[in-house]
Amino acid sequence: MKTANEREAELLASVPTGLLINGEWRNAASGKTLDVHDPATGTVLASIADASGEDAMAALDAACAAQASWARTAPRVRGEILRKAFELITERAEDFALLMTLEMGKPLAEARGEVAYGAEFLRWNSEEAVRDYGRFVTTPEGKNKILVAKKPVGPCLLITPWNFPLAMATRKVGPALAAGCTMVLKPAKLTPLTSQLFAAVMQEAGLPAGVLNVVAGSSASSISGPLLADPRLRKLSFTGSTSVGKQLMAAATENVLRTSMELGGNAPFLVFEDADLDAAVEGALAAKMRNMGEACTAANRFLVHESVATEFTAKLAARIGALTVGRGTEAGTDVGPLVEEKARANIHALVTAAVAEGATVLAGGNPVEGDGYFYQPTVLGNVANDAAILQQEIFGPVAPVTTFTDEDDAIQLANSTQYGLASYLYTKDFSRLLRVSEQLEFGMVGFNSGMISNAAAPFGGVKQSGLGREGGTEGIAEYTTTQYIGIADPYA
């Protein structure tokens, strides 16, 4: 029986280490290597190929040269790829959620559930590689017919955050792969390791050299930049802040590609005067807490109606105050690290400074001494409408909570934000919730739920949280051009 060192310690040299251009796993044009770390302790976990500009250019090389035999290849052929990659990574499921929790911190709980989730994107798209409609219509006046086809985008550039490594990877490059799309997958210089064995797996699922090619790097915009300079990247898909996705559209402009932004959300949490509370504060610990709070459709705001308030805010209080912190390997950790010590900086700064505004702390309120970059669950009560941790996304385990007088409150409440992706809404009136979620400006809205992302669901957001949307019958969508061919009719 393998002691837990020696089994981390087995699994991280199974990980590869270049990057991987062409088919081939190469070091670095420059030699240099970037470090990852564990958050939960700050010691290093591997270390891996920097890659540079030279070798992302040598990545859209690879993936330009791919490009026609892939567009060719039949979809029933790439849809087993897929298949036999979702397949694969459930079989490796424990190596999956164990490198994750090591590199990303979150508890391998909450890990094997991002397992399940990213390999569906796979098993999903494998079923729709065979399913991407055109259509073949006579003209209205009878006079000629209309051939539409669907025509895979062409090289794609695929940027990936930290807080999700699987599952952001798997959303991005199953719909890709089942277009008929090569790729670079660039992923965040904080969790490369898991894209690093999940573009192993793809290999022994047998897609070809230059399909997929994965170059992470101590510095984005030198991958980026020299990449969107290109002509030949037919498409950007970014996951990630909305400062950095507004500069990589921007640089997307002077070859006008085709872009999907997934970008940062400001989430509010509805509870209205005659919801199930218990039911809400469940829902409450999943739309929050999931991945210690670093979800972009984490609830970042709790509205809830005044005549409930008291009553919510202890339940949540006590509910969050006894999650236990710990090393994301560690039995019967409920919240693990933060990503890094900026993080957890920029998490206490917003807490201070709604406590200086008003706010009372109902649970924990400060970072956890020693190693890592641990932060206590924390529930704010008593937050002014107005209060700056209001206006910002969080990304971490602090729960304000705000309230509301009536409905029309909530709503102008609810969409007082620049952002506009997820949100949640707790009601037994169902008339209720189709009038509020008219209202509701946001790409998704959770029902009684509080937890809403599935393959087969389009995920995405509107107004400064992007553009696009990935998952369900749109995810391949995004990857594909309609090309219209007008026929004269034969019978003329």
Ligand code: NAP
Second form
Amino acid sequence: MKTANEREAELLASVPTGLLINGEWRNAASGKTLDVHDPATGTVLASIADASGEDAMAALDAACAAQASWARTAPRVRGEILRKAFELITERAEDFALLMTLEMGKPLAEARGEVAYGAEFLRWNSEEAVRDYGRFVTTPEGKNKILVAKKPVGPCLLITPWNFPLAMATRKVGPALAAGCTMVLKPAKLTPLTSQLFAAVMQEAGLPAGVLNVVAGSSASSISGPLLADPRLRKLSFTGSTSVGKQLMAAATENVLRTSMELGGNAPFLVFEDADLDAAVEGALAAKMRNMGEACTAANRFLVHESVATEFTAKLAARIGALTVGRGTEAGTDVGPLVEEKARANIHALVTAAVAEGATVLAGGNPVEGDGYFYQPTVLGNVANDAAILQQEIFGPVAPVTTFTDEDDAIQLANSTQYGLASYLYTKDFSRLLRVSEQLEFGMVGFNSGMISNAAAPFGGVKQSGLGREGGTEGIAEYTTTQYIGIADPYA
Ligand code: NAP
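Can you swap the form predicted on its own for the form predicted together with this ligand?
Below, the chain from earlier opens the complete complex, with every other chain and molecule after it.
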């Protein structure tokens, strides 16, 4: 029986440390390496190759060289590689879960959930690969014919964040492969190891050289810059902050790239007076505390009808105050560390400012002393509707509660943000669900549910939360382009 330390060391030793370019794991051209840390301890887990622009261009060369043959590869073959990768990841679920917990901090139980969720994008897209239909119709005039074909958009740059290291990669790689695109994947420098292992699994599943290239590096812009400037790149899919997304969209105009942008959120969690309050508290826990609050879908603002606010807030504070903070690898941990000290300091500054503006701390409210970047699960009551903490993504385990007076007030408060990704609604009244959802300016609504992500559903936002959708039948469309062939009257 191996000890936990031996198991971790063996897993880390199995993760490739090179850049994946044209099917080979290579050192960076500069010879430089990048250290990856455990946020629970601050210790170095591994050192991997640190890509530069030169490496990024070699990766794009490989993706371009592989594009034509991958596009011609039978959809069934593409689908079967994806299916095989789904199976391999499922078999190695414990490895992927532990690796994510080590490099990102989330509790193992949540990491296992992400493996299942992330792998599903490979299975879902293995099925979508063979169902990417075009159409053939007669023109309204009745003579000529219209043939509409779907084609892969071409070589893609996929940029992913650190918060869901596997799922954010599979959500892009799955549909891109299904559609017949080749790609350069750039994972976040804080959590590149999961992408390294994922790429090794894709190779094992039979993916041809050059189709998926992976370049992690310490300077994201030196990797993305030359790629976005190269007219051979045809698509950018980005998940990350709205501010970086805007910069990348501006750069993508140069070559008029197709873009998919999954950006930040500021999710309202609406609790109406008729809601089942116990169910709402459980939903709130899922929507707020999953991933330590480091999720774009995280409930950021609890908007509660004034008649039930005291009861809801007390129940929420009792549940959140009882959560166990600890290393993600320890049994019984509910809330792991934040990803880095900078993130923890930002969150504490938001809490301190809210308290100075009159909010009451009902649970937590402080960093946890000692190693790692832990923060106490926190509930703030009496938060003013215009408090700074309600205007931006908290991205941490902090739940601010404020009140509304009626439905119109709730909708107005919910929509008073530049973001429009996830929203949540607790009520027993189905007519209210439909009425309020229609007026909510959000790409997604959770109805009596604090968990809405699913590979079969179109995930994405409106307003400054982004463009495009990942998952569902919409997901693959982000990677295809439409070609229309006008056919002369065959009877003429
Ligand atoms: P981020 O700082 O915007 O980074 C995201 C990715 O962009 C990382 O790979 C990062 O690389 C790269 N990047 C950063 N600056 C860049 C630049 N100037 N040029 C090119 N690439 C650059 O975001 P994050 O802190 O990792 O992730 C948190 C954010 O992602 C939150 O706002 C969250 O809401 C959002 N998010 C959205 C979704 C969604 O589906 N809508 C899902 C998850 C997360 P390095 O990290 O290596 O610097």
